[in-house]
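A lone chain, given as structure tokens: the form predicted on its own.
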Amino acid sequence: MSLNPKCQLNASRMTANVTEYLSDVKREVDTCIFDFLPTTDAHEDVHQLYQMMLDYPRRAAKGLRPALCLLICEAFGGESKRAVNTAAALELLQNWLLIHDDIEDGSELRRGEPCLHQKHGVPMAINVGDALHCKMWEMLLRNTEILGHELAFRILSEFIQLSNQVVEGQHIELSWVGSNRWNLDEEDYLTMCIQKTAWYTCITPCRVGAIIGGASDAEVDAFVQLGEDLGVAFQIQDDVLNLIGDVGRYGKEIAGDISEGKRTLVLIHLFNACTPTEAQRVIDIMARPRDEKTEADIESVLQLMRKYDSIAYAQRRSKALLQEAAGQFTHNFAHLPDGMAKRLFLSLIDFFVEREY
């Protein structure tokens, strides 16, 4: 099978906007998967699973992790239509992960529509991202047709290594949930949140990207500090987003993260300003099921998050990590040619934690 010539994706052709990158990024990938992806079937239940298999494919989405990719595989003087296919693969990931772990949460919205085991029920939604994931892997096969057999299995072990950190720090985090686990510090969240998040948004697309482009190891492994940093930026800013945004742009619901019991780095900080009757209240709350939270309920944990500013000190430390990310590609490749694609991957950085949605 070989790549679709439409797949192609050049920065130095884009503009320096972030928002237009990325809108032409996620067109280009789309237009691998949508003819990667099978759509009818002969068999009327087969072809409702195909059709479901397009659901989250077919949502608004950001695009950042194939961006990441191509951007680092043409500052590293690649051909960025090269790693499109790649890029491709990562969202499809993007969206099998999405539809286990919104089952896995108990999550209501994705990308402003009701998530799949909303809309089909559990057993099928779990299905279809086990449909998905499969599609990855043979949408990864098909680099040895366009990166060669030597190249295209180290890019599989590169997702290998990925599927593995996430799996674990997923189940860090379902840990925490079944053994109503609160007394958590900063390190345990950074842990929890580079081996769930970071590795999948930022350090395997930086790394992918890298080899791709013809990086040598240690540039390659470079990357994983880079990523680590920039990757729990994105958390932090998601986590922040969740608590303050806009659900039209957002595209899920607003503190649904306190629905949904979850441990991120404000709660954390607010444990540790509040007082000891304040952070028992908050942990009465936190720890009920979602059906049995009020508004109120609600209301009063953000209010908390206001007062000892927990979600001001999230965001600042956002920020920092971001601007050590900065400093890190600035430093670690100024050897770079710089050009628009390294321009971009720099404010495609500042794009991580000033983003709405």
Second form
2 protein chains.
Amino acid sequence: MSLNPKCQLNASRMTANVTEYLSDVKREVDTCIFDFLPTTDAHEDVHQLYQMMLDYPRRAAKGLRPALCLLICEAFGGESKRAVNTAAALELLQNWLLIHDDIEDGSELRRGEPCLHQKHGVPMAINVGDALHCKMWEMLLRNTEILGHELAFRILSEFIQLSNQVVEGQHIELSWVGSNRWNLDEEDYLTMCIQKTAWYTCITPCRVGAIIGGASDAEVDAFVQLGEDLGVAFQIQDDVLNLIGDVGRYGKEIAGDISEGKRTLVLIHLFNACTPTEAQRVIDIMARPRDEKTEADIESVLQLMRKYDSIAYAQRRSKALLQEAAGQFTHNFAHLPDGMAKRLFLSLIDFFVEREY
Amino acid sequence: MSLNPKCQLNASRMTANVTEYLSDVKREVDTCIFDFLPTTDAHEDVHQLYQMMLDYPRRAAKGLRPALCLLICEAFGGESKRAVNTAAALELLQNWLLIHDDIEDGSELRRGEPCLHQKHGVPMAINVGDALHCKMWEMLLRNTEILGHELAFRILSEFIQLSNQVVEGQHIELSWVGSNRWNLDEEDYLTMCIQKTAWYTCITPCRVGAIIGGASDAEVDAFVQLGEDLGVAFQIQDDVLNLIGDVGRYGKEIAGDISEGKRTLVLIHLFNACTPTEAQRVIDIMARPRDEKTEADIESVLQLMRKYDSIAYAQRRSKALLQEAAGQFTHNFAHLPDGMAKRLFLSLIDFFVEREY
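What I would like now is the form predicted together with another copy of the chain, since the data block earlier showed the form predicted on its own; can you produce it?
All chains and molecules follow, beginning with the one already shown.
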């Protein structure tokens, strides 16, 4: 496998337009993924599997994680094209996680289309997720040709660490559902959210970008705190969009988190702010299976969230965390040359919270 | 991580008693696995996840795959203790595959206990499978310390190849269920069975053992054909035991394959041997959801299988494949010194077909 000589991702050659940069990254990473994933097979059933494996990767996605990885690589003076394969593995990770996550949460829509298990049933969807999971490790193994054994091994170790975090975060959330637990505080939410979301959305993308860019161990480690703040800010904004977003842009059912009974910062704020009677009413609705919830039920929870300003509170928390992350980046990496990569990174993390989809 | 200095697996120091050898291997591999998997965590939910991850690995298992790996390593003059970590990864593979497989097939019992998803629900069981899947790659990454970068990466590549095979084989079988397809011939069954079972049960265990033992590429590749024959023989015997085994020893429901509507060589033989009316009756029963099948339904399928000698036919096919595999081993590896490892390997593959559990 060779590096794409036409790779145009060098941030220093670009304008500081974050949406343009994101679409360039997405194009480059997609090329890498679709060159890599198998597409045809003589065996009809295997061919069908390959088509299912391509389903989620083909759906519209923002490519935030690859962009973080490539920008940080460049900010440290690395060539971003050496990190494209790793950035593509981050997308594969996201895809297999989402397939399994959608089953586990009983979700219906993903990126504007029915979830994979809604289209093909749970058994096949589990297996397609496993197939993409294996492909992620295969893609990471190709790094030996791009980065050499030692660096490839370090990147693999980063993905191991991340995987351990993400399954733990996922289990914590599933435990709350399983035990019908609602007495959660912000600390509980943050722990879950850091493990379930921040590691794979921010911490690892930045860390692997930094490693490929040639950062020192201390510099790589600085991305844990920064990525926690940024990842939580991202997730809170995601929770907010789930409640007030536009289904056409956001791609999931609006208020789907209420249908799925999801524990969010918005909900935790509401429980702290409302009366015990209101809290009990919310729990009664949230805890019911999704097909027993009426539109009026969902609307009544939304109304309480508005009444107690819980959505606005979450937005404020998200913005504060973003500012914290941006401050850390500016402070910790002041010694890196000021260039387009650093500027784009700051615009990109703004987008994490300002986005509407 | 260091090699266990007390490792007693050297086959040359042992009697050619295959059950004794298997239990020694199991003990050694279990030590490796239970030293490796996390057991406790301060976070209650994470602690619970760790306990669930230990569930399948703690259940009684034969440890056939590790034994194949270690014996082949020794047959090539390698030190089996260098292969223990890889052998343990084969067990982790088996465990995450079984957790997901049991969900996909709607199974009830595994190794004499309720399946993981029966105990904790599908969402958690999917995630526990993913957690063990990640741990498998983590374990394989430790091979860099034991075998060095280059050999560790070769072993990783073998596991990638195997993973691609196993998800394809799994998809083929799920497609048959999904499309209610029954017009299968032996060729269809063999293709599925080689991909779904033979790779992870025989081909890869032998190949990685050979690689660590220092075999040439040609020698390593000779295990594809041999492992296909052996793996199919193993699966056919498994299908037979499912029909006529003893639940206490076998650990799954007897005739569970009929309840689950599984396509086996026994069934394909029956379709070829019986009358069209009988075939239609069998399909009507097999295709029904498991909770709509009565004991009388299952018994009537079993009776037809006995009437047409389909079980005996499968047993003959299994034995013939085993003899083929043994012949290949003796012929292809005549140049290797005759020692306990080779003898035990031949006894072990006999056990693949002679076993009653």
